[in-house]
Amino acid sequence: MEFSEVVRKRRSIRDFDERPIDKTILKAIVEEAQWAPSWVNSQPWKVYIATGETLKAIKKEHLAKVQAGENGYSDFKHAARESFGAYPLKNMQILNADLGAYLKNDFSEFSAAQGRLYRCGAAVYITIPKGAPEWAIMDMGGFEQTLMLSAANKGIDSIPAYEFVKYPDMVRRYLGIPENELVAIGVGLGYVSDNAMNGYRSPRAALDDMLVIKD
């Protein structure tokens, strides 16, 4: 594909069809992302991949604890809507209105799909050290975009979501994460099904909004 349509093809998606997707695309998906720029070469990413057994039990303890009502407590400290600024809240603002006219404000099927971890074929959670710097932070999200990129160009879809790392602990015990790693970033990857929901496209802001270029 041409990287506009890549850029285009890739969305969030809320549910998928259970289908597993091979080690090799996996594999190739996560080299590809390795070429992401990196402060000072650091790669300071690690990743590990749920996928089979180890996912089915993966989802089925994240759905207990969510239907027990327990509390999500990220290696990332939660952070409250407002503390984002105001044009981020702005965005954010829209975002709810948008989706809950798409919905007809009925959201309990887009919330049991959190719950279910989408149904995805694999759930990819993306570490870094504890302790690292902020441009770590930054170096993992441009990996994590590239991943994302590079699924969508071999016609895997995905969802970034704190869903997926909302229980740090659980996941630690399945993959054999060391304590010494954040469990920073949670990608669901699959193949989209024809649930309703993935008709969904959320707005993004108007250029002029957010640009600013001065000769």
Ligand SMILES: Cc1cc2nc3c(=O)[nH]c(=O)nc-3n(C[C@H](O)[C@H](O)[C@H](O)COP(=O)(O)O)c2cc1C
Given for the second form:
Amino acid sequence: MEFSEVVRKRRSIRDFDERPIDKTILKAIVEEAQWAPSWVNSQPWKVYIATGETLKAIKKEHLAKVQAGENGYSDFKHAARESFGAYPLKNMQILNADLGAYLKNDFSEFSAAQGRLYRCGAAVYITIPKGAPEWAIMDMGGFEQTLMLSAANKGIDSIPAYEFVKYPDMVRRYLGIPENELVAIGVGLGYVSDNAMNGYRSPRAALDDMLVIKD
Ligand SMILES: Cc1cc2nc3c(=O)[nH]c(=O)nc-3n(C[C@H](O)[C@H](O)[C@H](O)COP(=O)(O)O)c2cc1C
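Show the same protein again, this time as the form predicted in complex with the named molecule rather than the form predicted on its own.
In what comes next, the whole complex appears, and the chain from above leads the way.
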């Protein structure tokens, strides 16, 4: 696939068909993501992937927690939208309005998708060491995006989501993640289902709003 095609093909999918992903493919995606750059080549990320019975158990317990109204307590503090600053806040408001129009303001299926972890075929959890500097978070983000692009190039869809990491103790327990690692983000991988919600494509800010080139 052409690179620009891969970049545009990656978008967040919120309903997969629950089909598992071959382990050889999962390994190839992670191996490709390892070529992401990092501070002094520190490669601060580690990867834990839930599939099969482990994923099934995580999905079941996650849904029970959501249905019981248990608040999330992610290792990275959940942040109020306003705290991101005026420009990102405006972009979030545009997304809300645009998505609302697409869903005819019926967010019920969208909300339900969160609780069932998007019926993903594999849940990828990325950790970094506890107490690592902000640069490590930057490195991890590059790794995460490379992983999703690699997946897209192999015909596998994805979603990066806070939803995966809102109950980190549960994730630690199922995957044996040590206490000295932060469960930074989860990425759902899978094969897209025919759910109408998946037809949504989020907008992007105009270049004039975010780019300065000065001679
Ligand atoms: C760190 C991070 C956390 C996210 N958490 C969620 C989430 O919990 N639920 C969700 O539906 N989407 C989540 N998303 C997906 C974003 O909403 C999505 O990336 C954004 O709207 C842009 O759309 P696109 O990924 O389809 O290009 C998250 C994305 C990132 C990068």
